[in-house]
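The chain that follows stands alone, in the form predicted alone, written as structure tokens.
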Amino acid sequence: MGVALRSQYATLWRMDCSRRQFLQTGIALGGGLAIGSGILDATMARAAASAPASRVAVVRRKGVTGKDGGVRADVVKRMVFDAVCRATGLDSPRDAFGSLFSASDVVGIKVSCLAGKRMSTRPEVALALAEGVQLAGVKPFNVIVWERSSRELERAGYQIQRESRDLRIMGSDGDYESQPTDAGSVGGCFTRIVTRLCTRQISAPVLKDHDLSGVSLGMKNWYGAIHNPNKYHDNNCSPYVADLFGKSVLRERVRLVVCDALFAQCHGGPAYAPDFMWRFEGVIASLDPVAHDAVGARIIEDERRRRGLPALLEDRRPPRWLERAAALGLGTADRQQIKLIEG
């Protein structure tokens, strides 16, 4: 795909995203959006009702995981590419990634490595994403797989490559902006990987439970981008998860969420809890971070129910921040507006 065509796709995506966010904000405020001295007119109300559903792709392949906890890298790559194609509605990985990124971008892939090797974003998933980004014309050096610390990355099986002329893999390692940025209820210093290095980002979380926020998925993954995430866990991490993601440096740069759901965990998170891990053998992808997390939360709730565990609401840790994120226009949590694509 040529640069001009990629630019057209990116422009169309931004237009569609902005329109959807505008409409969802109006709906979240109760269906009456003030415009001057009037309210949302009938034409715009009809447009809101017919707004295109957010696409969430769930791709599963039986046998992709081994008995030893390993995964088949070739199958993982095909799953990641297939999921991104389905999420974008485009037929080829080159077109799909090219609709989101351009050759001039520096693309960060934010992985989740807090829980150690068995419940972190697998290198195979991150490397597949890095290869996909390069299909869009991004140079290998301009793709950065990153996490809060190099130590966490190494524990999860990554080899640090901070100065590599190929793919870079690095931790923030305390390199934060000197001044905090207010983001609604959140005030924190962002890592310079977010503020200065990368023009675009991918969130690559793990499908897992969290003992306070209910689930830890694509939006909560960005707690690893600020210096003081420990301050934002009250009230089931709401409104903090949504308010943090609502900051422009994230909201405007995160183009894609691809969740490593090869192994998943339905209780005992965010630490590794083997008794509650299961083989989901999947990858979940979406351009809508709220829809993505709503689908992921439902998968975890279903597994909890299958095991006889209480629902997250009954366990006093519902993912309240999903409603806040939808109200902020960051995406949709409404099942009727989510197009689930399974395959």
The other form holds:
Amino acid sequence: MGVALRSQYATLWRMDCSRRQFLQTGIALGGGLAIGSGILDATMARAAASAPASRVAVVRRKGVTGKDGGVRADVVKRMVFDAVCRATGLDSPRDAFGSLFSASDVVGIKVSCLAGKRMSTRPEVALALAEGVQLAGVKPFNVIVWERSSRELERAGYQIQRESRDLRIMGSDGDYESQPTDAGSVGGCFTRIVTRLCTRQISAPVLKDHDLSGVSLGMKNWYGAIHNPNKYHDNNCSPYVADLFGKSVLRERVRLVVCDALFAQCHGGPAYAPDFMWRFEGVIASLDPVAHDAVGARIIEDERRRRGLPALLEDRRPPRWLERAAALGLGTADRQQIKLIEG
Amino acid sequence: MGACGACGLLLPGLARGQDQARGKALVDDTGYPLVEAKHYVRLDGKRVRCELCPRRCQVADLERGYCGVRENRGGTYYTLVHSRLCSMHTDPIEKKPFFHVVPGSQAFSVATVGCNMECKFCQNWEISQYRPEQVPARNVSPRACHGFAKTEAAPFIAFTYTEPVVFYEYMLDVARLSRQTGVRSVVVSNGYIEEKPLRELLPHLTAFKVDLKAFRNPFYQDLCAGRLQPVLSALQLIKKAGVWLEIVVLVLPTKNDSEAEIRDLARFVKRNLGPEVPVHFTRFHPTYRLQNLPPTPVSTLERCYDVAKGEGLYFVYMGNVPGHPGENTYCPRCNELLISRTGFTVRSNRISGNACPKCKTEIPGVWS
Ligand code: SF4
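For comparison with the form predicted alone, please write out the form predicted in complex with its partner chain.
Then the entire complex follows, led off by the chain already shown.
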């Protein structure tokens, strides 16, 4: 990222902050980030539209989740579209998705389904993304919702559609490249869904705590793309999360992160821990995976503080890999340079 | 897929986990026995800490340890590989290599997936570095394993190919049957195991081969994701327990082949384990994540051999160099040729009883 762009983001962030302070709305987030109901004015929106990265959109809708743990699919879809529009700075979902994908693409949507129905990427979010991608002209069967195993997908409420002429939903189920891709600290064999099948990827994680990496968000989600993720959990998963995402096979293909933050979990992850779950009723989107994860981590930290839980650093599991990712030039973790857009 | 060669040996219709030695005979949703792990402690928040190997993984609910074959399910830790064999093959025992264990005998050799290290030069990475659900496997109960060994007329079952420490519960259950069946158990391991589980296992074993990856900790850290000291401790414990011990050192050009390192290694063996412990220096071939080194020059192995001999080790061997005299066993006293080998084939064995036929010096090992 060039110096000029960096300073532009910094300027935008300052402007946004001033406005936010003026409005004095929103939920205060630790360390200076804030999520509120601020609305970008026309000038800022135009400026933002010319700056595609390091924008993080947080869209929240009260009542999108039900008491039974269900969600309203129609509202979820609008939230996803709204978040992607805000993340791209474009007005219509067609333009927003069209700016990221083209008709010839095969687009993978990597969901996170380790924790079963209650704390995995909701099918409603994945299906909304699939619909959005099709607005860009991508054929239905060229959209693939995937996870490392079909079993995990099924447990999370997905129905496997491996050979479908419509949307495909499938696990990689052991179909890996025969040789490891070696770079940095990570050497894993990638699933061929990433290397052979898809030209573009979306990371669709959930907003949750992780016992070792601190939080499990957009970049950590790619642990599901290699055959040996268990080898990369030492030292709070650092530098591994960043090094893995830094591999060109991911870095060049992943265009978007859209986090299912309808329900979120601030402790006890990655498994479902109901005592630490709360209704965030949000969708978070960004083209910058590092900025996305920095914002997600901050939201989790804030909820932990609200509940009297120790900060992740005190709990000896800070997401160190964020700094490493920023150092590798994968995005920005510097909150001064992240433009938070809420709606 | 890697080392799995002899699936033709498998019999149909094996009962699932029918003779699990402990725990309830649970069956995983993948159809394999689900056996509670040994040597772990429960922590708060459904976390567990595995105390099987020096990594001591702390594992959250639904997560696995570093080896990828042990999983926390709601605060109970399970092995996912009990009876789940990805490799079964009958090999000459020289292939393990054991050179002082009934030369020319066969070892029914088994493995599950998984390893608690990640050696960048692993020859069997296609099974050792994978997770159970990623590799085809067969359900072979401990008793069935002994049955196969008998059918193959193999006097030994060898736990080998990957890292037996990570399939500890299965290995222990199989080894415990050795007294009943007469098929003895031998282990081929990196020796990366905690003291308590090792002590529990040793009484059931006949021989233990340890891959000593190097004699410098940075090598262990950088190329194996492990540590040297726990391996040295395990070596001493094995020796003290009276289980036959052999050591293999895979020699990597420029990485662990300096004269000083080999000398230190040989001195350690002599001082702490005894000069009679065989040490095999074997030849590396580029593989897995270490493709940028040449195969080990034979001259390097010869230098290692000379250094170790010079330090006073009685039985030094060279491996992966078929036909080299360094594969043979010589009497440490009179230098008489005792066992002549080419690769894994024993050409002649002149050991008489357990002694040199010429000078009558006792040759240590398991000869019958
Ligand atoms: S055996 Fe596996 S889970 Fe246990 S400490 Fe070792 S690597 Fe970790």
